[in-house]
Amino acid sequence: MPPAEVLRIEELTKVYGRKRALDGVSFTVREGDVFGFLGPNGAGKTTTIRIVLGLIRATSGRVFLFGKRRRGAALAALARLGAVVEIPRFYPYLSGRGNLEVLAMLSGVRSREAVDRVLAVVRLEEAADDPVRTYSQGMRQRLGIAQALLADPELVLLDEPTNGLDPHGVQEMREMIAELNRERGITFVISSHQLLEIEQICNRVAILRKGRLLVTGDVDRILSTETVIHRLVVDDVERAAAALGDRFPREEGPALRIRTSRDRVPEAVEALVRAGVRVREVVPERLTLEEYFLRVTEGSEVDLGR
């Protein structure tokens, strides 16, 4: 059987005025995902968060949880949700373990042992005693995951949860999303900036600009369809770039890479052995999802399946 639905949202429209921050958007999370949620600044990503957790309402459009529209008696399934969204805010003289406890008591989690436990799944136990206002930026993320996991959520949203933080910290918060994905379980979807680090952990992408939606579905289907760069390496390189002219476009740098589909590939090599270009390799290359993200926000609609 495929993976459950736990978060579907159709035709969401969010307007301000005479401006639209959503513009009938449609994409489906499963269960099991790590869900990326990539766009420019004013793309939408927040306020679809938002609208999804109910702290703000559509224009018009649907929000599915689990399967039930969230609404009226279906609002329930909010406790099934843990979130960050954007900056994370705590009490600055209490410690980290005083802020969970008394978001705990406000959300209804009575159990001391919860907050023990979201505490050692982002290894913050050796400074859980310590005032919150001695805590790095890394820390504080974490610190918010942590509050996010107190109900022992089985999907989590998080809006930029490596904003601020340095390589280690980036690399400290990939890993734990990762590892809480692949023990616990724990659905993600991440609004982020950070196109390498969305790469290296989500298998599925929504890119949005301009509150539409330009592609959904899997990274590596994404990338592995748009993979039309070849590098050739060659001899002599500016002589195999005058033999291949204007018909294979050449990508800027100082290898030989053109732009051209598989088909096309032994076409071009037949023109460089005439001209007299010795080519000892043929190496399709994978666009980047930052690359891909680039091409894509810069031109029109795709779709690939939502």
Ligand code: ATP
The other form holds:
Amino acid sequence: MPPAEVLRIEELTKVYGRKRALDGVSFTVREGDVFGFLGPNGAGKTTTIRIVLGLIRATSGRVFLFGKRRRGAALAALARLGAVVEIPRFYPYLSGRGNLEVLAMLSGVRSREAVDRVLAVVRLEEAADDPVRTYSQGMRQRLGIAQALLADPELVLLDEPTNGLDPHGVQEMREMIAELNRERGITFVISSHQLLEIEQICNRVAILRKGRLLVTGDVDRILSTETVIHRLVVDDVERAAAALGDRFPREEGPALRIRTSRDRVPEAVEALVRAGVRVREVVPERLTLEEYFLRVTEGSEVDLGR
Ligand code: ATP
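Okay, that was the form predicted on its own. Show me the form predicted in complex with this ligand next.
Full complex below, order starting with the chain above.
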């Protein structure tokens, strides 16, 4: 059985005046995912997360949390969900612990151990009693995550968790998310426009641009050789290109590089052999998720090899 769905959004649209911030976006997050919600600035990531949390209303579309349609605030579902949206705000003169105690009280978390537990998880025990105004950006981000973990959620939404962090802070954030996912089974949705920073920890992604969904699915599948460019090493590039015609889109450049699914490679080779071209090698060029992201968000078409 496939893992349960923890979040599904269907045909989400949000219009601000004359601007479509979101335009018919649909995707599904499953239990155990570290789901990368990606797109350049202004793509609509924050808008989506705010709608999921019930902070703003969608113009149209549906949100399902834990298999149930979320209408209004849907507190029962929200209790199973933690989130950090934009820059987490804290009382600067209270300590990290003090802030968490206030937040725990406000959100009805009664267990006294909860605050200590989350401080340990985000490795802020030592600085727990220092005022938040003395915290670095990375420490504030971690305190934000601690707050999101207070109620022991099953799903955590993090909006740009690596914003403003130095490479070391980014690394720590990545490790923490991976660990919480692995050891506590928490499902994450992480929005980012800095793909490289979270690429290694996401198993699935949705990529947005200008309010539209460009692609969603398993990272491995998206990046599999099925979906990418194949470089053909042939003895006569001109003749080979003519033999392939329009059936296989060609990449710019002197070498013969075509975009195709793996399934259609034999068809390409056959066409070449029929035209008397000798094929020495077919080399799939696996993209990194970063390259893929730049490609789709910069607007060139991508053959997903479906
Ligand atoms: P970033 O990475 O910069 O946070 P994002 O992908 O989160 O970008 P959103 O903040 O969701 O993008 O914004 C999507 C679009 O909606 C942008 O063009 C933005 O200007 C617009 N927008 C967001 N909030 C409002 C609002 N309250 N009123 C009008 N337009 C808005």
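Not measured: the values here are computed from a predicted model. Take the two forms, find the largest set of C-alpha atoms that superpose within 1.5 Å, and that set is the rigid core. Numbering follows the first chain given and starts at 1.
Taking the rigid core as the reference frame, is the Cα of residue 244 displaced by 2 Å or more between the two forms?
Indeed, residue 244 is displaced by 2 Å or more.
Superposing on the rigid core, do we see a C-alpha displacement of 2 Å or more at residue 53 between the two forms?
Superposed on the core, residue 53 moves its C-alpha less than 2 Å between the two forms.
Residue 260: with the rigid core matched between the two forms, does its Cα shift 2 Å or more?
Residue 260 C-alpha, core-superposed: shift of 2 Å or more.
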